[in-house]
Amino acid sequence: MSLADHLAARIQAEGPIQVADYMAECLLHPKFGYYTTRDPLGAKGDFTTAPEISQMFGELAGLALAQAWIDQGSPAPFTLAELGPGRGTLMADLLRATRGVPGFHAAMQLRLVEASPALRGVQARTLEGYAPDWLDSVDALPDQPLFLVANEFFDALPIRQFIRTGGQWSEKRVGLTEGALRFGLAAPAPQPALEHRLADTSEGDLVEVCEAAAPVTQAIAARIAARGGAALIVDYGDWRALGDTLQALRAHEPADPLQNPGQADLTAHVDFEALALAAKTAGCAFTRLTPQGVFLERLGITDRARALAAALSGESLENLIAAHRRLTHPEEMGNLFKVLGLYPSEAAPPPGLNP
């Protein structure tokens, strides 16, 4: 049996399913799920994240968190955490960059929130010597100061999609047509959670809702508000979601989200307004949403690139220049990716970000 067979059987038994259910099956099914069965990163995988492009990304994120830790009085012990750590590359770069920060490593307790057994194995090898603890969810994070990074985590959380129909909403669903997976629409119905979107949408507009994002954000924000800490959330998206952003990526190329379920990465743009409101509900302050390129430039990525370039030549130097451009240039990742910081209301925001 394949995941397509499993989905077809489920739809035949239950009827068309939400897009969120389809995404969850494709990404996290214990036997056929995309993240549970492989290492999807790098040249041999399906996509490449910022930490895989250059060590500079993780180094600067780490130093920003370390400075926030110092600004808050260097609490000990504290949790250093990452959501969806991939291969562990970002955390490895972060730890290397902060090794010289007095007291930081001695006070930290390293915890990784990771659902994929395959990736946990890769992370263990990458972070050998640091003895991280793996957690299944953010709810398992301890009740102590929390300094956290989440890079391209929220974009993989399942979304529901709704199309405006008058003053109501028709939910987009995944069903079967002649045995093949197809998108369809449920009957229009009121959606109290989308009442506020009637003011900024028109007939036929599509709005995405990520119901899993708020509880995750609130769990992080509640710990930071109560115990101190900071979070850096980096992802692609904008302040408020509008339009169909569900996409599939396979072998670094766009694919049909309904073709080869479980064999491609499925993501959607992050609605950062929803994350900020969830943090506010938990009593936590949030920064202005900042383009990734601006954030990295404020942290000194150009100076860091120049320092690295001094020892390079030829292809290695060209690769460094290309990596700097890819991370910061507005036409590449610089504007598409955004950074939102969370911090205690009585503290300063993390470096590189403004309140």
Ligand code: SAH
Given for the second form:
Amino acid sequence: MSLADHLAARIQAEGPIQVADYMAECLLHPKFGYYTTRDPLGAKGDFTTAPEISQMFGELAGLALAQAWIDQGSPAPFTLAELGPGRGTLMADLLRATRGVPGFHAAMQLRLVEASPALRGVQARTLEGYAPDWLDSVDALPDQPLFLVANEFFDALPIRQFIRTGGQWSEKRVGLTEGALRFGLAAPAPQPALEHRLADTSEGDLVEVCEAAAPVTQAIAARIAARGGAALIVDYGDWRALGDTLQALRAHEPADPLQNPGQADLTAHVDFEALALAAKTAGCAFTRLTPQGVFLERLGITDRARALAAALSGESLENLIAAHRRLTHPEEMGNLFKVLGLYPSEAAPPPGLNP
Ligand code: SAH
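So that was the form predicted alone. Now I'd like the form predicted together with S-adenosyl-L-homocysteine (SAH), please.
To see the whole picture, the full complex is given below, headed by that same chain.
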């Protein structure tokens, strides 16, 4: 039995499935899922992320959250949370950088929202000595001030895809043709959740909807609005999604999303407008969507790089210079990745972000 067999059996029983169901099975099937069964990150894996590229990313994100905590009167106790912590690298860098912030570590309760047993194991090793608690969902976050970071978490949440057909929408589905997985289209139907997209799309355009993103954002935003805190949400995407952004990556190369299910990373661009609207519904303020490069420059990444460079030479110095460029340059991750901050409407926005 493989995930491909399981999917074929499911489609034979139920008919073609939503792209979201396909994505969820591929990423998180308990036995065959991509994240469930492996550590996919790093040079030997399938993709890399900002915290894996340089310690500067987690350090600066941590200092921004610690400053927001100080600005709000250093509430204690508070939850320090991360969604989808991967190898735990970002959190380890954040914790090291904030060691010198008086009272921060004493007041924090560390909570990691992670679905993958394999990655929970890696995180436990990386964060040895910090005794984090793992949660299955943001709903289990305690009712207290919440300072949270999520890097490349929302892009892993399943999306549905719709193609505009007349004034209606045909949903893209995954079915079987002669035993092989194939995309197909359901009959056009009205989609109340896509009413607003009739204004900015034309016939044949594809739009994506991530149904899981709003409830996750609302759960975080409700705690921040009621008890204080801040969230830094970093991902690729933009304000409102248009076009097919479903992407498979295997060994750092683009792959066919229907080939080798469960063996490749599957992601989609994040529709930050949907996150911002969910935060607003929960009574929480959100910042301007800010390019990652701009955010990191405002937080002083170049000074930090200079300080680190002073102790380096040769290849390690070259690596640091390349990492700084990769994180900030508009042609690398600097512009593709965006940062959205959430904060209580009566507080200042987190450092590096504007209202
Ligand atoms: N933030 C890390 C890893 C990004 S990969 C970094 O920047 O390096 C995506 C992470 O989200 C993985 O840890 C994955 O297991 C986790 N994840 C994906 N879907 C999830 C879900 N629905 N619930 C909880 N964790 C999830």
